[in-house]
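A single chain comes next, written as structure tokens; it is the form predicted alone.
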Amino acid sequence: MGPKKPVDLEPTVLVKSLHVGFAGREVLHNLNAKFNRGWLAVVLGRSGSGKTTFLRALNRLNECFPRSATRGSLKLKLQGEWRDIYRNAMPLPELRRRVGMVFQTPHLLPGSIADNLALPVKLVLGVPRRNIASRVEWALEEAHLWDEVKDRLNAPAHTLSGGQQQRLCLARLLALEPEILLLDEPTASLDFRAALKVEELLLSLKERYTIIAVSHSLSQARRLADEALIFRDGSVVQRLSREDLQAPDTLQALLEEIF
């Protein structure tokens, strides 16, 4: 029996035409597509079907690369407000504090354990001094990292392990307050030991965010999907609800068709 759906399917993220392009070469083609706070979905396909320069898209990462062109409507509930973030745009700093992205390398900063996440909330979020230590716990907490690392804060982040790593990278990215979590690929360096965490992490983490993943693990999806989305191509050809990804029939499909 699969976990017991979460009450709140407040719709957060609405797509809809969506068109991303680079150098006149187009990436993503008419997609359309809904997400759900409390909702945790994945997104699977081949490789170059499209699924990172989504992500990217949910934030405007894209526009990090030269000649990027997006068209479409794109609408975040944010601050509970509906912004189009390609019309009426919202600073990019801001849409990327609260459309937070965790990437398949962790990207860790200089410095210590305790720098990592007491950098970013001074800088970004202004947090007094005397209130940093205490953010720097609760986030390690929420990221299920604080009693492997409460004796050793000082110590440099490079020295914990790649799951660690990349457990920190989600703390810091909690830390920022996000409503809407981006993780792309976010297990694929980590041993299984190490994946488990993060996934039973994001499942601990789902009720209060958005989370969409990329993924390119159907035994994770299954372990880990409300509902998968499979790209192809740039578009989106199926979704999947959590019952069509436990079915025998299905899981063989999906293994023809994209694995």
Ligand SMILES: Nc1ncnc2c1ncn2[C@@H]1O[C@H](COP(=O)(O)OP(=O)(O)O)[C@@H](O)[C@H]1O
The other form holds:
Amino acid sequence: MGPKKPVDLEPTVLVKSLHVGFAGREVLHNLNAKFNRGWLAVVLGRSGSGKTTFLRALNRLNECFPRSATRGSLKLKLQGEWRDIYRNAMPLPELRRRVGMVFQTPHLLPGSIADNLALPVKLVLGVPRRNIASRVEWALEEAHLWDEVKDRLNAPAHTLSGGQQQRLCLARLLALEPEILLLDEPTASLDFRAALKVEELLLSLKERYTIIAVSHSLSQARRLADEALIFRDGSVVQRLSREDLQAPDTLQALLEEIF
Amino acid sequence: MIKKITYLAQACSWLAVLTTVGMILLFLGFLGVRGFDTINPTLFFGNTPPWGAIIGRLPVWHGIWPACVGTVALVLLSSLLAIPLGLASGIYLAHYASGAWKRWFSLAVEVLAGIPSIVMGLFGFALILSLRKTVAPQANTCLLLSAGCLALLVLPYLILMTQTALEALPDELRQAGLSLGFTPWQNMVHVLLPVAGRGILSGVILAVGRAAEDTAVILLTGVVANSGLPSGILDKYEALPFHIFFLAAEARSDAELAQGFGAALILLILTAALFLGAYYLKSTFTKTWDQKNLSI
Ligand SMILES: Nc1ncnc2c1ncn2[C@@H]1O[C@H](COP(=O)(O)OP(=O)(O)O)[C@@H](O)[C@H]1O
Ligand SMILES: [Mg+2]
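Next, report the structure of the form predicted together with the ligand; the form predicted alone has already been given.
Now the full complex is given, and it begins with the chain already shown.
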């Protein structure tokens, strides 16, 4: 797969001078970035550099924490329309449905595998009961999980392996018809083979979504990224194209920067 | 040396467990031996034909049937008052209150938890007195007043257990629902409360048990030794704990004392049945919750 020409890209996320702080301590400083549909951007950086906080700024999840404060402009193109999400462009639940997030460890809902998908589909999308089953199946197919779980949909979700749980979380997002996917080190808690499966899944999804993935691994970034953003102390300090990532000398510099 | 200490600690913990279980068995055995023989229709209905007594057509004079009915009515009515209020307050404290409000409200709950039941009874009594002097001259101590005061008495257990159960949930559970686009209320009802259900249930069980056994509150707010079945919530009533207390203090014969043991055993069985009921309600609640979302 060759590099895409910039003309093909449809920008969907525009971040301008974003500041985020908790309890008076600023975590993200004057952050600027741009992301596109059909494009997989990987965020790299030391632990504590603000990667998770950045992702949570995009679906306004930082607001679940006490004394969080966000300034700056954060525009998302949702349903073909630009919206400044911190200026109350749409209700929070609707925003969070369209900007889905997968966490570092699988965040399961209580109940069975089917419950995990059916509950959000019913509550958030209001899909009528008779259509829920087919949507659950569709989402599990999308997440390459259907064949593994089709015989045990009513088993408790926590009986799945870690990799399957993470793909269940992805299926749960996809069922809600999101436009932007935020992935926070989705393979950090998985072994190598399970991680490869998730990576494969991400590559198959990337044409249709805007994907922003935090990664803990440079080799993973090289396999996945169309572009990499390097975070340091709450700002983007470097932007690397796919070719940059493959070049051996940038690699050395990066290793020193990140690890 | 360390090995010895370990053995000693193990021995001590075994001893503690055995003592506790032993005491419970001893207590149950004692109650069983003294009370079991008295359990027969006469204990419940005296000389009245049982069927007439059960449907309330015939008055019962020397049986504990009216007291059983009174206690069940009392527990149900006070649960009805206390459980919704306790759950709502617990949810508020765990998820919505913050800063000074939370501090003041928590302090109020702690104060309420520290009030002895006799004081709660006095409060109910004083309330009726002041009502009689002002707006309602006919007001009198009754089932509703007792249930209200009992509800106040058990409210802190419910609030604290609900709050603790909710606050003990991992942050990620809360974030999972919110990140999917649940409203905070949907997240509460469909994710947090079902998971916290076990903890909340123990609060309910504590509260029900406490309401069933309390004597001091009802003593001052409407229980009497002999009234028959209560005809309404504004009527006087009988209750098992008071009946037992009354028999223990004023038994005129061995037979009456034996009836007291029988009544105590029945109270125990009744409370156990209420616990099982609460447990059953919770498990069916969880099951319907599963089935409601189960699409396949
Ligand atoms: N909810 C929060 N409350 C207070 N401080 C936070 C919170 N979340 C993150 N931080 C702080 O923000 C900084 C960046 O954290 P994070 O975004 O998790 O970094 P990363 O994901 O890159 O490891 C850290 O110093 C962390 O302590
Ligand atoms: Mg992180």
